[in-house]
Every structure is written in structure tokens, then in C-alpha cells.
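Just the one chain here, the form predicted on its own, laid out as C-alpha cells.
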Amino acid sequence: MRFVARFAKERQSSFEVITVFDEKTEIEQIDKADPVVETIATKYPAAIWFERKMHDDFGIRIEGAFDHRPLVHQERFPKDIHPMRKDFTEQSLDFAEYRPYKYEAIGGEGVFEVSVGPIHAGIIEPGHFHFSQAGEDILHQEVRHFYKYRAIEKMVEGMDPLQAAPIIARISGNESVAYQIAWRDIVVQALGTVLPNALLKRHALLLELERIIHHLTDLGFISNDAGFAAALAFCSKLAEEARRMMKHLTRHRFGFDAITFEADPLDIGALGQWLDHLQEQMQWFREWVIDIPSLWDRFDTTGILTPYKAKKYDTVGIVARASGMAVDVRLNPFYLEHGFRMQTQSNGDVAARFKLRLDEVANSIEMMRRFMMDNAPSTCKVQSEAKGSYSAFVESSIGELFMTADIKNGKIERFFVRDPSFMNWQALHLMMPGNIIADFPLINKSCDLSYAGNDL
């Protein structure tokens, strides 16, 4: 049984502890007064982040757990507070008085620490890398993101659905697409109405675009990690073109507020052409890369997560099926009628993922062939009135994302999304030993792990 998610919710006169699984969700009631609940951690390591997030949004003690320090509640950040309660209603905060992380750490003779981040170089979003090194050797890794925390989940609280969705759709840029259609299924739930075929199609079609875009993306930054260059520059050519794409059927390059519940007809001829455009790049650029040993050589049994560590955390997406789990919510009559293909690799390294991407992208062009041929223009008529618990999953770019929401009297109550990111980033420390730390920036691309969806 795969884990999934687990978060709380506020009662009247309790908490509600939800455990969601790939077969079954589990609900807890537990004591507001004394709220305290039993660990799963021990057997699901990648519950603990569910846990310590728990604690420090609603004050839920974790009996039995293995880590009980802040997630979310960075060094200075007030202690008894927690922003998710319904009592919390302040607009900020006052600094408190700094209170010293303690970082995971590997000791004895000649073993240092290394820290990198949470302010990078690069154009990148904050993030802490702390490894514990011998020489070069990497020993162990300890990744440390949440310094943002944007309060996502309570800034919708009380919106109506629609007027939530805009925020939905910003959650994280390189996934948009698939946080709207989650939210586009809790809102079609809710309203207990069916979408036409046509917009399920126009829909399934942007996200195979978000989808390349980023797998694009993607191989050239690994290429270009590994000190090859040349492909990075190619990909990034056929990424822009895939983003003027998305502009040119959405009005914007990352399809923010694209899945409306109407569509017109789409530019069929420009998109067609693109498309054999593309599919002749990418074979093209296969052919070079398979042909080029030097860059193999860096790639092959680099950042290796075996089918057991892969399974043992739940690992979802690129990440779970480059170590041979067939793990894709598309895995299901719509998308296989459209020719879906489960794609897997086994040896779950960053050749794996690399190889796993050039397949996807094919993949994904030949599912946007099939679903732009219904191209009629649909329309499904949606009002904000709804009650319930809904919840929905998508595959986005960088794997499963879970989503799901409590609506009452038209408005949200409660918001809970789980990025695809929450889960794979607690396994990356799990690649690293056997590797030098001059590896880490390639290990952590091949895995395309999302900084601002992990970061509500």
C-alpha cells in the first residue's frame, strides 16, 4: 500500500487527522485540548515531514516520531503559534528570539560539513543543502527548503472556489497546468457536473505541452551539469518555442488561468507544424547524445536510488519510474485510448532519468496529436454553490500531484495540496552517498524537483 499524504483539519471541538493512501484514507478524531497522535513514520519515512508540518501548523503532538524539530517555523519564528487554526487570525508576525537549527550530521576523523544555501548563486529559489563530507565523498546530505511559507492554505480559506482559482494557478510555475486541472476536478466534483470530451482533451493537451516544456528544460540542464554545453543551448531553443506554444494557444507562457470551463477552437495547423517540428529535433537530438561516451560516463551509476529506497519513501513521477515503479495517474482508460504508454527505466540513476525524459517527451507528442483532433469549441456551465470534502490527482511534470479541499456553503474551509516535490525531496539525500559533492548539482536536476510547490 503506497502512502500518500497526511494533514489535519479543525473541528468544532476536534482535530481530524487524514491518511491518505493509493488504496484507502484513514480519518483520526483526536482531543483538541490535548491533541496527540501516533507516528507512521516508522513505517512510511516520508510521513515525517506530514508530521513535523502538522505540529507546527495546528500544535498536533507526534507520539513516537523519530524527528521532532520545525518544519515549516523557521529559527526566529514565534513559539506556540500555529497559523492554521481558525483562532489565528493575525496579518503578521514579530521576530523571536533565534533558536538554532540542528542539522543531521555525520562525525568522526576527518568528516566535515558542508552548507550550501538557502541564498544560491544561481537563479534559484531558497534552499539548504547540508552534507557531511570526507574529502570529497559525500557521507550524507540533509535537504532544508520552507523559507518562504506563503500560507497558501489559508490564504484561500473562505474564498469561493473560483475566485481561489487564480491563486491555484501560481502555485508553482513549472506545474501550473496540472494545479489547475486538480482544482478544475475538485470544483467539477463539487458541482456534480461532467466535463465534455472536448475540454477534457483541450485540457489533457496543455498538460503534455507543461509536460515537455519541462522535460526540455530539463535535459538540457542535465546535459549542461554533467560540462556538455552544446545541449543545453539546443534544448533551451526547443523549450522557448514550446513556451510561444503555450502563449499561443493560453495568452501566456506558463498557461496560468488556461483550464476555463470553455474553449474555442484551437490553432490546429500552427500547432501541427510545431509538432512535427519537434518530434524531428528530438530524434535527432537522441541520436546525438546516445553517441557521446563522456557524457554517459558522468551520467551512468551516478545518484542511483534503488526500487527499494525508491519504494520504501514513496517516490512519485520521474524520480519512482527511472527506479522502475510504474507510478503515472495516467495510467488510466482516457489517456490509454490516447495513447499513453507507461514508460519506466531500472537502474535509477541520472541516466535513467535522462532516458526516461526522451521517452516521455515522444510520448507526450503523440498524445497531443490525438487529442487535438477534437477540436470543436465546448462549453460546461459552473456556479460557485457546493458543499463537501473533494480531493483529485494529476500527473504533473515532475510527478503525482495530490490535491483536495472542504467546501461549505460555497466557500473553502479547508485547502490541502501536496506537491509531488513534498515527497521526492525527501528522498534525494538517499542518491548521494558514493558520490562527490561536485556531482550533487547534476543528481539534484535529473530529479527536476519543484522549490515553490513544495514550499505552500
Second form
Amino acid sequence: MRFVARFAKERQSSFEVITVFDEKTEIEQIDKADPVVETIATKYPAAIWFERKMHDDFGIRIEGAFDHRPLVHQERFPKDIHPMRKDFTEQSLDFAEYRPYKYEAIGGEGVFEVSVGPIHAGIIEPGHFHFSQAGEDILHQEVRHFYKYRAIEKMVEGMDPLQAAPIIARISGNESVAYQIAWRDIVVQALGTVLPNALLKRHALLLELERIIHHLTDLGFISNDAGFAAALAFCSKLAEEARRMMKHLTRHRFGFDAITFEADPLDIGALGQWLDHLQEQMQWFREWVIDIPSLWDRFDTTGILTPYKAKKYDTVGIVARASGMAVDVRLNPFYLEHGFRMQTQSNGDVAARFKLRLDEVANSIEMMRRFMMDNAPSTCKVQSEAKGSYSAFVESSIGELFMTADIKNGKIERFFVRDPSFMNWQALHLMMPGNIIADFPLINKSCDLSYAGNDL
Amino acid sequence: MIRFWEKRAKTSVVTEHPELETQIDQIRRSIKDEVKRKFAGSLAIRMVDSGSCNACEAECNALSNPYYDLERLGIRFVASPRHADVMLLSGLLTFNMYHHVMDAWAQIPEPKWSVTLGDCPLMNAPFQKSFAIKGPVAEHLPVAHHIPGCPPDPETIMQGLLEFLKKI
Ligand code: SF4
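To complete the pair, please output the form predicted together with its partner chain; the form predicted on its own was given just before.
Entire complex below, previous chain first.
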């Protein structure tokens, strides 16, 4: 069974702890006066962040956990405040006294620690990495995030589902289309309607375009981190063209607010031409980079995540598939009918993640060609006034995105989302031992995880 | 490598559709003049993300792609605030980033300017105020210039930087 997520909800007289696996969902009711729940992290290690977050959010104590440190609440966050509780309604908080965070570190003679972040040297999101080093060699790394914590889950509570849509579209800019589709699925279920096929295909087309943009950007940056800047110039040019195509199709370079319940015919002439161009360029790129020995010298055997550990930590997306796990939300009849092929690699190193992105771009081009054949205008009527609990899974460019919401009287009662990065960040440290610290940026980039989607 | 140079010769300089090209060219030229006049040819920017969705950063990264190539105008993104003239701030100012942002700002030597990028820092994006957000930024820092958009596209960022340079 693959572990997906674990989170809490506040009910009238109890807390509910919900644990989602790929095959089933478990619900535990716990006492509100003295909320405590047994850890599952000894069996599913990736559950530990969920449990630490649950403690920060609701004050639920985790029994038997191997880690009781706060996760989202940082050094200056006031103690004993659990903002996801319904009785917490503050709009602003004062800073509390600084309480140092105890980082994981390895002791021993000559072992030293290196702190990186939250502000990094390039144009990237803030996050913290803490290394224990023996000279150049990484012994251990702790990933510490949540600097970008905006409290989105709380922010959308009490909102109308359609009112929350623009916020949800902006949780993680690189995965905006995926987030919008997940939210669409929830709204559609809540209304008890079914989307017309043409609309499904339109949205799927945009999702593949988003994936292409993300992969192209990464293919450039990964090569650049291995000292091969020419590939960055090449791929960033293609990525820019893809962004312009996104704008041409949706009037927005990231497709913000593009997943609507209406679809006008697209300019498929221009789209088809661009796809041909991209396919030809990518073919050329593949042949070019495969022949650069210095690149593969850096890529091969760097940052290995073994299939055993990938599975143990319930990783998803590119990271999981590069380590041989066949997990992809798109493995369903709809996608298979439109040319989806499950892509995996087995080595679990930077090279595997790089090659996987190349293969996925090629497959996305194929799928887009099929999706665009259905170009008729299409609409779907939506109205409010729904209630119930709904979830959605979408394969974003990073991996499996899980979203769930409780809706009551047409308003959001509880919103929870688990970005694929939330799983994969927890597996990042497993790729470090045996590598030197200078390879960290390369390994990190080969996974390209989101901070914004992770921190919420 | 031979294959690469063949391709390179064939691709030559990437051209845009004409209106965009002239527009960008104009911006490029005037930015170059202003940078030369006011910053002795080199303007150093430290980009700080205080809680964005990452699209604003993506557009800043796009400034280095061959279509825009910001660096040849003498504008560089630098790794340390101590090397910077300008702090370019994107995203919502979160509770957890507040002190780090202030720290970065304090490290920039005088004279210095802060420029906000995108709708988030001034709380103009669709997000609502929450306990985890300390924004709007202007309540905590002197904001010399603002580049609006969600996100502002690379052209708008170049235009915005130009306006900032004219202003100071
Ligand atoms: S302004 Fe818009 S694009 Fe920029 S960080 Fe905010 S939400 Fe994202």
C-alpha cells in the first residue's frame, strides 16, 4: 500500500485524523480535550512531516513519534497557538521570543555542519538545507522548509469554491494548471455534474503544455549545474517559446485562471506547427547531449535514490519513476487512449531523472496532438450550493498532486492539499550520502521540487 | 561538437516577430544608457523571494534566456546582498521570512533601493491577509519602485527596471 497523506479535521466534538493510502482511507476520531494519536511514521517514514504539521496546526500530540520538533512553526512563532483550529481567528500575529531549532546533525571528530539558506545564491525560492560534512563528503542532510508558509488552507476556509479558485491557481506557479484541474474536479464532484469530453481534453492539453515548459526549463538548468551552459541557452529558448504558446492559448504565460467551464476553439494551426518544431528540436537536443561525455560523467551515479528507498518513502512523480516505480496518475483509460506511455528509469540517479524528462517531453507532445483534435467549443453549467467531502488526484509536472475539500452550504469548511514535493523533499536526503557538497545543487535541480506548494 | 556549431550557425541570433523585437530593443537600449550613466555600467540586483508562488522568479529567470538576455545590459543578479544596489522583492511577505528579508535588506550597502516585483508584495494578488502574512511590504520597507503584474512578464520587468532607473 502506498501512503499518500495524513491530516486532521476539526468536528463539533472531536478531531478526525484521516490517513489516505492509494487503496483505502482510514478515519480515526480522537478526543478534543486531550487530542492524541499514534504515529504511523515508524512504518511509513514520510508520514512524519504530516504528523509534525498536524501538531502545529491542531495541537494533536503524536504518540511514539521519533521527531516532535515543530515543522511549520518556526523560531519566532508563538507557542501553543494552533491556527487550524476553528476558534483561532486572528488576522495577525506578533513575533514571540526566539526559540532555536535543533537541527539533525552528525557528531564526531572533524565532522562539521554547513547551513544553506533560507535565501539562496540564485533566483530561487527560500528554504533551508543543513549538511553534516566530512570534508567534501556529505554525511547527512536535513531539509527544513516552510519559510513561504502563507496559511493558504486557513485562508480559503469560509470561501465560496469559485471565489477560492484564483488563490488555488496561485499556490504553486509552475503547477498552476494542475492545481486548477484538481480544484475543478472537486467542484465538479460537489455539483454532481460531469464534464463534457471536449473540456476534459482541453484541460489535459494545457496540463501537458505546463509539463513541457517545466521539463524544458529543468533540462536546461540541470545541464547548467553540471557546467554545460550551452544547453541552458538552448532549452531556455524552447521554454520561452512554449510559454508564449501557453499565452497564445490561454492569454496567460502560466495559464493562471485558464481552467474554466468553457472552452473556445483553439488556434490549432499555430499549435500544430509549434509542436512539430519542438519535436524536431528535442530530437536534435537528445542526440547532441547524449554525445557530451563530461555531462554524463557528472550525471551518472550522482544522487542515487535506490528503488527500495523510493518505495519506502512513498515518493511520487519524476523522482519515483526515475527509481523504477510506476506511479503516475495518468495511468488510466482516458490518458491511455490519448497516447500516454508509462515512462520509468531504473538507476535513480541524476542521469535517470534527466533522461526521464526527455522521454516525457516526447510523450507529452504526442498526447497534445491527440488532445487538440477535439477542438469544438464546449461549456458546462456550474452553480453553487453543494455539500460533502471530495478529493482529487492530478499528475502535475512534479508528480502526484492530492487535494481534498469539505464543502458545507456552498462554503469551504476544510481545504487540504498535498503537493508532490511534500513527499519528495523528505526523500532528498537519501540521495546525499556518497556525494560531495558541490553536487547538491545538481541533485536538487534534477528533482526540481516546489517550495511554494510544499509550504502552502 | 561539430553538430553544435552547425546548429549554432543555422540558428544565428534568435529573431522575434518584428513589433516585439523593436519594442524590446528600445527598452534594451534605454536601459543600457541609464545603467551606464547611474551605475557606472553595472547594476547589481539581489532577488529575494519572501513567499511567492514562484512564477515571479520564473519570469526573472526568463530574463536570461536568449530572447531577452538582460545581462548584456549591465544588469546582473548577484548572489550576496553585500554586492547589490537593489533588492528586488517578490511574493507575499510571510511571517516566517520577515526577519530574513529585513536581514538581507540591512546587508545591502548604501545607497540602496528596494523594488517590489509582482502583485504579491503589496497585497494586490488574489491572496487575502492571514496571520502568516506580514504584508504589505511598504509598511516595513521604503519601496522605491513597484513593477505590477501577476506575474509581470519579462518585457514588463525590463520596462519596470527602466522606469525605476529613470526615477532615481
Ligand atoms: S504576484 Fe502573482 S505570479 Fe507573482 S508571486 Fe504573486 S501570485 Fe505568483
